[in-house]
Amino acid sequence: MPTFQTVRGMRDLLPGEAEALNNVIARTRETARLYGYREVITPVVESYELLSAKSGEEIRQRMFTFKDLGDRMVALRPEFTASIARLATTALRNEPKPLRVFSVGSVYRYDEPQRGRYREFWQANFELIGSSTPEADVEILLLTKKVMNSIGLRNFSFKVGHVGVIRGILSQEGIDEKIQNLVLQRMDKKEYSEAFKLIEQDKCRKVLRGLLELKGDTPFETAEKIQQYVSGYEMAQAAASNLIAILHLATVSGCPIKTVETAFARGLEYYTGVIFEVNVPELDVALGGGGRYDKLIEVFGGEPTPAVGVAHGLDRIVLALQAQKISPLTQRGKTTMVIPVKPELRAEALKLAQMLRESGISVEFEVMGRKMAKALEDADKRKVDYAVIVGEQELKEGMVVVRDLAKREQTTVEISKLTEKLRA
């Protein structure tokens, strides 16, 4: 018989790994609750046309696509925003604005597998739909900060940019939107010479080269230099002013913004305004990122609707915790194993186990038919906290033996007081 392995780029998450991931998911859900975001669950499989509409060439090339039995072209979702935008034009179109939506689950991209980059990975996604104000952008930054803080990460910081600056310059110079997308893709990868080859106008190339050289000692200083530099480009200047307003609100609220980058695009075509990523020094990949996308819902047939969102890479957050040697803040309670002394006592022992579970106590039942010594040895190896030993004589007296496996102590306890004893 063949020995099967996981498909390349896919992973099994073993109990400790799954526990760490679920702990991070729990923190994102709690943040969603604190900020008023309501959870939705969308399909893993969506129409290829929906997912490819504004995802960007790089992601389009890396989608898992196939034809279903109805000969329709579909794909595994590479991210959540397109699905949420679809919902905003259909089932949620009449919901009062702003609409705050949260989703969590697996997404799929055919990337080259490496540390922090898998073909199936997990994201938590927050979308704020219906507001064009800087306060909305800052809310997304601050809830990202809250997620990182609640998980326990240290020394994380934000990199911020604004797609509107470069788009404003290119639009005013008459550059077609498709060429703009290609230019942004190349610049995002720091392939500047390739980007400039796509632009025929010498003046435009010169302006963009000068933009790349702008640096300040602080994010504010960089943003102000950008604003001064693009004087004469109306849309680009408005974008720079918007970026300054966002930086002001974010920094006074304690958001650790480290850098402002002019040629930062995040590889998605639907961004129209501020964009950002959050990083830690120990990893060379972002833990999450997002930005403003004011035209996407309109592309999918909805009314013109401003929106901003963020996706947190949950696998990468777990890696960052490991890199910083931070133990996950698990909510694991005490565990108990119920062991009947002999087979004739199995029914009574099972009843007892059910009674404890219904009281909210985590219980494993000895299902291997082991002798008492072996059963206790197994419970000890797997770090079970208590063994409840069901013996014939004790049962007649309405009692059981409770053994504290860590302390190697045991006492006889009345069954009526067993739940109270284990909780204490």
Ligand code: AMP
Given for the second form:
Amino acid sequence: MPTFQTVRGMRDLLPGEAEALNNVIARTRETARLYGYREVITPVVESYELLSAKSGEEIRQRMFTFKDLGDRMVALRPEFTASIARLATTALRNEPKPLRVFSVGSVYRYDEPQRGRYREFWQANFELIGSSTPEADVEILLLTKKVMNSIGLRNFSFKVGHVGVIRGILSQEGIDEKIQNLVLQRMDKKEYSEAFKLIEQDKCRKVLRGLLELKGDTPFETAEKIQQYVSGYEMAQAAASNLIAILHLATVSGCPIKTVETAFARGLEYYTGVIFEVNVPELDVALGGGGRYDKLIEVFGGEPTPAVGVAHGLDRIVLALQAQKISPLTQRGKTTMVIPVKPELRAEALKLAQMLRESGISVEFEVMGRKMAKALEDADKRKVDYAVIVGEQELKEGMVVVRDLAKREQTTVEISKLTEKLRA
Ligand code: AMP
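The form predicted together with the named molecule is what I need now, so please give it after the form predicted alone.
Next comes the full complex, this chain leading.
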């Protein structure tokens, strides 16, 4: 038999790695609780039609699609928003607004594997549905900041844009939505000449070219320049004012916004308003991204409903933690191994192990039938903290031997005081 490997782009998360990911997940869940987001669990497999409705060409082409045995075209979810929009138009349709929903799980994209880019990866996803106010946008920025802070990340910053600016210009110039999507996609990839080829009007091309120059590390100044620059375009101007309002609220609440740029678009087609990414200097890929999507719920057959959301890339957050040498995300608590001196004492030793676990102590039981010296050697190798040695004589006196494996010291302890001793 050949030895098997994981499928390209898929990874095993080994002990330590899985713990780190679970720790990050725990922080996102805690942040969801703090901000009033209720968790939902949606299927990994959804209809292709739902997932492709508004995800954008980029992601459409990278979906893991297949026909199920019932001849239905289905796909592995490449993100959560489509599933949440489905819920918002069905089971959660009559819930009072705003609706705050949290999800966490694996998503799938046929991306080219490299550091920080996998084909199966984890996202924590927050959606705030039913509000179009800047404070709703800022809530999404703030909870993202909270997740990064609670994990201990340093020097993270936000890049913010607004797709309404470019869409506003293109719409007023009579360019239809399909072409708009293509232009935004190309601009996001910095393929500007390709983007401009899609636009016939000279004037429009010139306006967009000028807009590209307007980006920088002084968020307010940049946003104000953008607002002045698009002064002939009503929708674009409204978008720029909206961006300024959001920047204002975000800055007041301590959100580290570093750059403002209108030419970045993000891969997903459904965005209609503010968009953002969060980055750390150590990684050249974003740790999370999101934005406003006011039309999506309508596309799925719901009432017109504004919404804003974010997805945090949890694998990349773990990478960022490693890059910043932040521990002890993977630290495990103290561990104990219970070892009977001879097989006849197994039952008593097992009972003792159960008692310790009932009081919350992590216990491994010696299951290999090893002699004491070997068992201790093995416990030592695996960095177990304490060995509890169950011997006949001690048991008769209501005692066991506790060995501190690191210090190589042992004492006899009353069973009634054992929990206390192991906790110390
Ligand atoms: P998106 O759904 O494209 O807005 O992505 C949200 C976040 O998911 C990104 O900011 C990344 O942190 C993460 N992400 C996207 N694609 C990948 C990938 N192929 N591998 C790992 N993380 C990813």
